[in-house]
Amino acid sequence: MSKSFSNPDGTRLSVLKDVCCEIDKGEVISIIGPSGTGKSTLLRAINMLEPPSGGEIWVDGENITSKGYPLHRLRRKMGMVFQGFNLFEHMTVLQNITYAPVRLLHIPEDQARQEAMELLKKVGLSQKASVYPDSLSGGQKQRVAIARSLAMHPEVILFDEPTSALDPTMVGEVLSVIRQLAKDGLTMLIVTHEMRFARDVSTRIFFMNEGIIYEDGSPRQIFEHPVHSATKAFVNRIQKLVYVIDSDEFDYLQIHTGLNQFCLKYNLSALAPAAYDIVKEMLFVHLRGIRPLTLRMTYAELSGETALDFMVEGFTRSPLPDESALGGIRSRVKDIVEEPTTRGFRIKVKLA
């Protein structure tokens, strides 16, 4: 299957290039890869929201790309959850969920309401049935969108970056619902940037790059033994926040704010208080007067390891006054590693 679009200058932009795969019932496939590599376009093509430019798509023995194929039949088999929720703002939560089953599946209204309430209970929102979407948080809206998709009794659900539009504090509640659906055996394709989630929930991973499925394998293969260097570089991403402190007149409030934003962005809020306290103690007590100093907070998306690095140049051994200086910190963290580097010495405090 391929997909291309016309540019304003008349040229063609090729987004998908000869994508070929088979998906079995009950599989949970996470689609990962850099932005702009065709992940969302692949989902939209599978659902015929963006009909492919070339090739064919077969679902349950039927070529859905053939001329005259009744797409309403596909819509009943395949649900889709978008990153933008797409709820009807003028309808209550309950009405949002019952509208399509009543209109398209001709399910009696009483039955549709009963099933909708069961679905709302499943996603933890039964108490929100009578409210309108504008009173919900982003995470709650996305859970309603999932319930609405499930109300059509789909055989397959496509998730297009379901957490990308959410505040980091709301990501977990949506991912927990998707995890439960995976346990229930529903066939799902999920475009996601949440690497730990993809590894935990999937039976299979597609790594997409440059418009093709670059690598296709089990979570263990993709994350621990990737074949291609591009896959390895992507899954081993380490996010970091860096401050260079070259005098005692540094702005600690700026550092505090930066740590808070970093923790929020990567759903590490539970670690934020410990990070604040340790940074303050290290900079104002144990490493006071030792400048320049580089402070770095890192988060490895694959392993989940989160750490604070305090790096000083020109030292061949620990800059701490004595070995007991970190005793109070050691009891509050996972581990502390002190080691020389090519440029100096590093104290690595592992928070998780």
Ligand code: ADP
Contents of the next structure:
Amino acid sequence: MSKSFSNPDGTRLSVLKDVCCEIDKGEVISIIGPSGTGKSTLLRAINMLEPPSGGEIWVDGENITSKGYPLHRLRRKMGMVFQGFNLFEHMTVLQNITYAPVRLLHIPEDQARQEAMELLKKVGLSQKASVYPDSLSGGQKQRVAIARSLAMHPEVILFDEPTSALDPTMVGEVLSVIRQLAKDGLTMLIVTHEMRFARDVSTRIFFMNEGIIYEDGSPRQIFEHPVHSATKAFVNRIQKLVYVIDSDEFDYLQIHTGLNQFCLKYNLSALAPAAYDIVKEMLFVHLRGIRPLTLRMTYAELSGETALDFMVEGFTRSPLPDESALGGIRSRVKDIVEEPTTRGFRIKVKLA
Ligand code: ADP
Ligand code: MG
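Return one more block: the form predicted in complex with adenosine-5'-diphosphate, after the form predicted alone shown previously.
And the full complex, kicking off with our chain again.
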């Protein structure tokens, strides 16, 4: 299957080049890959929001891309949950959930309400049936959106980055609902940037790159033994925060704020207090006057390894007066590694 769009100058932008895959009932597939590689376009093609430009899609033995195929039949089989929730703001939570089953499936109101209440219980929101979406947090809205999708009894649900618009503190509550659906055996395709979630929840991973499914395999294959170097580089990505401190007049508050945001973004809040303390102690006590100094916080998304690096150029041995200086820190962290690098010396404090 392929998909291209028209450019304003009349040329074509080929977004999905030749995507070919077969998905069985009950599979949970996470689609990962750099942005702009066609992940959303693939989901939108699969549910015919953006019909493919070439090739065919078959669902349950029917060619849904054939002329005259009744799309309402597909809409009943396949639900979609978006990054931005797309709830009806003028309807209560309950009405959001019962609307489509009553209108499209002709389920009696009473029964639809009863089912909606069960679904709200499933996503942990029984108390919220009669409120309007604008009083809910992002995580709650997304759980309502999932309940609404489930109310149509779909055979498949497509999720397009369901947690990307959420505050870090709410990511977990949405992922745990999706985890439960996976356990229940629902067939799902999930575009996500949450690598550890993808690894834990999926039966299969698609790594998309440049408009094709570049690598397709079990979580183990993709995350531990990827065949292609692009896959390996992507799954082993390390997030970094870097500050260069070149005098004693540096802005500590700015560094503190930066560390705080980094920890929030990658769900490392449990490590944040230790990170603040250690950075402060290193910059103001142990490494005082040792400038310029590069401070780096790193987080490997897949392994969860988190570290603070203190790097000084031109040193061939540790800039610390003596080994015992770090004793107090050592007892609070996973490990400390002191080693020369090509340009100087690095003290790596492993937090997790
Ligand atoms: P991803 O979800 O992997 O980040 P998308 O599927 O959203 O990627 O987009 C892939 C490419 O297709 C991008 O270059 C994007 O600009 C382009 N694209 C997506 N939808 C449209 C559209 N409706 N019209 C034109 N170009 C589009
Ligand atoms: Mg996308």
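All values derive from a computational prediction rather than experimental measurement. Each form is matched to the other, and the largest set of C-alpha atoms that superpose within 1.5 Å is called the rigid core. Residue numbers count along the first chain shown, from 1.
Among 291, 193, 74, 236, the one marking the hinge of the rigid-body motion between these two forms: At the hinge: 236.
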